Structures are given as structure tokens and as C-alpha cells.
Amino acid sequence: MHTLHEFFVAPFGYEFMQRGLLAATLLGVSGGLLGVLMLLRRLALMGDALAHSLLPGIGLAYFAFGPSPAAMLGGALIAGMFTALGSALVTRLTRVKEEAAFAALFIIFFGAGVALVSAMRTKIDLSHFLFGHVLGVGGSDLRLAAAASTLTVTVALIGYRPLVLESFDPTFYRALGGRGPLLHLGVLALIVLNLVAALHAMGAVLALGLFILPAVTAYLWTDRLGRLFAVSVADAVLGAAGGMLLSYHGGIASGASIVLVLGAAFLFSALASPRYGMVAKLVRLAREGRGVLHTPE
């Protein structure tokens, strides 16, 4: 019992672990909710494009304001919103599909960011923004995470019905008078805001794992939408806390640790889910094969 206390409880006696746990919990709640919406709306890969498109905003903010974390986060937010708005315009006004528009803009923005950073005389240490450091979050990071999480939960509660309806049947939603493009842009804006909020804690490269992995894990366990949201949020929060413990005891980068724990939960679910797991699928196929072999002619 003493060993369990030292492993699971004692690390959170430190203030930096408490701040990290609070940040991870806030981001896990909003990430779990957004991940389900991204899964239902087939936005997983587009979210990755948004995450990578934040780099030029960080570089421009550093060039204009110096090494100010607030300025670089603001620059990342602007770059992400430009990517979302740009892809919407390209999709609506040309024949290019949305996923292709995101891919094209992501490549352009990311390339511009790399070129900008490499051209600067004073090199920027982007390691925290790329890979995260949840154990080093400060008061401003917590406030941003709290604002992003509160806004996401509020939008999810107030707009639950239109969000779900537009995700499953956008044509029917528009027939009812709903503004699908505006709602879609709102979802993209929430994704960008939460990605920016997770920059210091998780990093642009790994933040998306806090959104997608809990959602696909929950998708393997339930068909009911309410439970899907609940399981996704619970998995995100528990996985974030578990990842922090792994980072603390194992000396592994915190963002990567959280993704590894969430990834382990997904792989276990993909194997062991009683209805949608690979083992259950193979058992059903084997039974069906035996049934065919023993069917009398």
C-alpha cells in the first residue's frame, strides 16, 4: 500500500505536478469532446494539418515581438484561423475538396514557417511548442486551457443537437434552415483554439493525440452518442494523468508520455473490445467458417 501511494499519489504533492494535472484535465475534457466531433465529421487528418500550420504564426510573432510566449500563442492562433478560413474559401469557391485544401494550405504554411525560422539570425527554440512540456505549465497556460475548455464545454452543451445533426446529416440540417458552413467553421475555430491552448503542455505535434486517441478508443466500446462523449472524455483525462505519472517516474517527455498511455488504451481496445475488437472479429469469422463447413448439402 505504501508503494502504491508513493507511485500514484505522492508525485502530485509537488506544485508543478498539480499544475500539470489541472492543465491535462482541462485539455482532456475539451479534447475528448472535440475528438468525437472530429471523428464524426471526418476531420482527424484536417486537425493534423491545422496543428502543423501553427508554426508560421509562432515564427512571425517571435520576429515581431521577441520571445514572448503570449505573442507566440497569439500568432499560432491567427495562423490556425487563417488556415481554417482559407480552406473554407478554397472549398466553397473552387472545385478543390476540403481535405485537399487543408493539405495544400498546411504544406504552404508549414513550409513558410520553417523558412521563416531558419532565416532568423536569432534561432528560436521551438522544442516546447513542437513537443510540449506539461510539467512546466504556468499560470498563463492554465488560464488559456481553462478558457478553451470552458468555451468548448459550453458550446457542446448549448449546441449539442445542431452539432450532432449536422455531423450525421448535413443536407437535412440545411433543409431545416441550419447554417452548416458557419457551424463547420465554428468547430474548426474550437479545434484551433484548443490546439493553441495545448501548445505548451502537449506541443503542436502531439496535441492532436489528446483529441483523436480517446475518441477512437471510445468508438470501439459504444454505439450510443452520449456514452461516446463520456467515455472519450474519461479516457482523455485518465490517460493524461497516467501519462504524467509515466513522465515523472520514467523521465520521458510529458507530451509523448500522455500519447503513449492513450495509445496503449487504444491498442488494447482495438484488440479486446467485445463487439468491435480484432479478437472478437476473428472469433466470429472462425465460427462462421465452421458453420459453412458443416452445412449439409
Contents of the next structure:
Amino acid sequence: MHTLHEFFVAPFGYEFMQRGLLAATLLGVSGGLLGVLMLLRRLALMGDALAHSLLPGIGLAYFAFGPSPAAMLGGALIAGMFTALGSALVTRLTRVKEEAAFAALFIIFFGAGVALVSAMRTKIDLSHFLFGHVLGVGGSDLRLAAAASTLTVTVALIGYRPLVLESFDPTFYRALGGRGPLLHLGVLALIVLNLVAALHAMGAVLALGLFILPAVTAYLWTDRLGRLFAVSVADAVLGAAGGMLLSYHGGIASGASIVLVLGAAFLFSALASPRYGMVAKLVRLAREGRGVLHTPE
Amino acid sequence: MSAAHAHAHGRAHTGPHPDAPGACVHHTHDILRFRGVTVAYGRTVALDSITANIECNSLTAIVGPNGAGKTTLLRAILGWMPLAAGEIRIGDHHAHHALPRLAYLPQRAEIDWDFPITVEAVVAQGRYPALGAFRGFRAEDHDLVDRAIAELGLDDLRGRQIRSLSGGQQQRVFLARALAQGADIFLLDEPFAGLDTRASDDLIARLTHWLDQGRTVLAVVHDLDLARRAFPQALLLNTRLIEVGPTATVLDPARIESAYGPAHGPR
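Shown: the form predicted alone; wanted: the form predicted together with its partner chain:
Below is the whole assembly, all chains and molecules, this chain first.
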């Protein structure tokens, strides 16, 4: 018992671990919900693009206001919204499709961000932006994480029917008079907000793991939407806590260790899920006398 | 999602409430009226001054070659396409006042079949227009969902994920959702696509049965033989209206040639 206590509980006696855990839990709740929305709307990779595009906003804010967390978060939010709105405009007004528009814009933004950071010779550490630094989680990060989490939960509750219907059957949603593009922009805004909130604890790029991994893991276990959201949130929160422990004991960056714990849960599910896992599928194919190459998709 | 409310447009509405299914059981009036309906995508005219009436309680096949504007016609009824000219009236109302009366069955390709959702949950979506985004299901909503599921023979499949169903069963799930909506005008976009003969025959039997219940059905149909066999009414389209009326009259060889062209005879 003594060693168990030392392994699981004692680390959270440190204040930075408490802050990190609180931030990760708050972000796990919103990330678990948001990830399901991203998964169902096929936005998983677009989140990655959005994450990279935050950099110039952070760089400019640093340039203008110095190392103020609020300013950097504001800058990131603005850069993310520029990318989202810019892609929406390019998609609507040119022949370029949405994922290509996103790819084009995010890499421009990221390039501009790297240019800014290098030209300013500031002390912004690019790796902290990308991968996070749990010791950097302060009061303003916690407040922002709480705000992002509250907003995400509220939107998920209020928007449940429209969000689900618009992803599942956009034509029917339109037939009922729904406004798809507006809903879409709302989801993108929510992604940016959560990315920004996760900046210090996870890093913009690794934060995506906290959003996407729990959702795809849950997707392998259930066909019911309510359970999908519940399993995703539970997985995100548990993974966040487990990741903090791994980070502490292994001396690993917190964002990376959270992603590794969540990743292990996903890989296990992809292999072992009784209905949608690889092993079950291979057994079924073998029984039917077919090989993997003969399966559709 | 804003559920449009049907209400009398400018003048007192007499007769059955427009939301009520079977609103036109005792009427033989025209439920859908197109007057010079013109729709354009940029400079391409998709529908050119269509004037036609669709009777209450009718089963009409919308027929025409690819690009004839069949789907556009359904979308115009739903109010998704701005009309360059003309008007569409549903009963005594402009189309956009009658959205709850309309149920639209999308083409198969527009659905995400891997979506984590059960048969029952899809059918329950039919109540969303009436309930809006927040209101919970009342007893009568559950009742409508149950009845729609029962009518389409889906009781044993309630808890199944939709990918795991056959094509015919999948089609029935979406018909059940349309029923649960409480609509009385059904716009079906290629409902027979991908169905085997047995499933097609089953669908035909159901749609024919719907006629007895005061429902009006418009379906985009590609198979002319099927249209002749199963649909009493037809609307033949090639951007312009070629003919509308009894199927035998509409789908005669001369008219079909004028729609499809002499080189490409219909299948």
C-alpha cells in the first residue's frame, strides 16, 4: 500500500503537479467532447493545421506586449480564427477544397510564425509552444482552461441535436432550415479556444492528442452517441491523470506522456475491440476465407 | 435548427390544419403548384419556367435524363434554391411556410453510414423539427417514433447500427424518420438506387399503401419501367417540363424521345 501511495498519490503533493493535473482534467473534459465532434465531422487532421497556425499570433503578441500570458493567448486565438475564416473564404470563393485550403493557409501562418520568432530573437522557446511545459502552467492557464471547458460543455449540450444532425446527414439538417456553415465555424472556434487553453500544459500540437485520441478510442467501443461522448471524456480525464504520473516518474514532457498513455489505450482498442478491432476483423475474414487486401476501404 | 412554423399566409386558413398528416384526404385539390419556376446555377439554367400541379394523395415519379433538373426540382420545393422566376405553393402557402409538412429522403451517398447511431436514434431525429434544439421528447413524440418504426417493420432492428443493415432496411429507416416527422408530403431522391428487386417491390408496396393514408409522394426515378409499373403519375423533365399527368400518357415513346433524345433511348 505504501508504494502504491507513493506512486499514485504522493506526486500530486507538489503544487505544479496539482496545477498540471487540474489543467489536464479540465481540458480532458472539453477535449473528450470536442474530439467526438471533430471525429464525426472529419476535422481530426484540420485540428493539427489549426494548432500550427497559432504561432504567428503568439509571436506578434509577444512582440507587442512582452511575455504576458493573456496577450499570447489572445494572439493565438486571433491567428487561429484568421486561419479558420481564411480557409472558409478560400473554400467558398475559389475551387480549392476545404482541406487543401487549410493546408495552404496553416503552413503560411506557421512559416510566418517561425520567421517572426527567429527575427525577433526573443526567448520564446518553439518547443514549448509545440510540446508544452507543465511547469509553465499558471493561474491564467487554469482560468482559461476552466473557461474553455465550461464553454465547450455548454455548446455540446445546447448544440447537441444540430451538431449531431449536421454531421450525420447535412441534407436533412438543411431541409429543416439549419445553417450548416455557421455551425461549422462555431466548431472551429471552439477547437482554437481549446488549443490555446492547452498551450502551456500540452503544447499546441500535442494538445490535439487529448482531443482526438479519446474520441477515436471510444469510437471503437460503442455505436451509441451518448456513450461515445461519455467514454471519450472518461478516457481523456484518466489519460490526463495517468500521463501526469508517467511524466513525473519518467521525467518526460507532460504533453508527450499524456499522449503516450492515451495512445496506448487507442492501440489496445484498435487491436482488441470485440466488434471493430483488428483481431476480431481478422478472425472474421479468416473464417470467410478472405485476406485483408480483399476488404473494402 | 429553426423549425419553420406553418401559418396562414396573410389570410384566414380554412380546412384542416396544414401540419396534420392526411390533411388532404377529403380533398382532390392540388397540393403542390409550380408557376413558371425557373432556377439557375450561375448562367446555367437548371429549371426553365416549370408550370405544373401535383394532386393531393398522388404518387408521382419525377423522370428525365441526367442533368434534367430532377434533384433541383426537389430542392426548389424545399426552398434551398432561390427561384430566378416563378413561385411554388404548397396548399395555400408559399413553400417556405410549409417546411414541417415536407419530408425529404436524401440520396444514399449523403449519409455517413459509419456514424455511431442506432436505428431508433435516426428515426427519433424525425421529431427534431417539431421539438427544436432543446425540448425533450414527450410521450406523443415517443409514440410517433414507435409507430413509424412499427409501420416500417423495424422493431427487431431498433438497437442496430445503421451500417449493419441491408440496403432495403437502411432505406426503411430513413422512410421511418420521414414518417416520424409527421409530414404528409414526401420528397424522395432516388429511393430505388441500390435496392435489389425484392427491396424495390417492398418499397413500392409501402408507397402505394401510403396513398390510402392521405400522403403525397414525389420520387426521382431513373428506371422508366419501374416508373410505369409503380407510379400512377409522372412528371417528365428536361430542364423544361415535357409533360405531367398519368404515367402512361407522359411516358409515351414520342415524349421520351423528346426528353432523352433519339440517340440515347431510355433503358
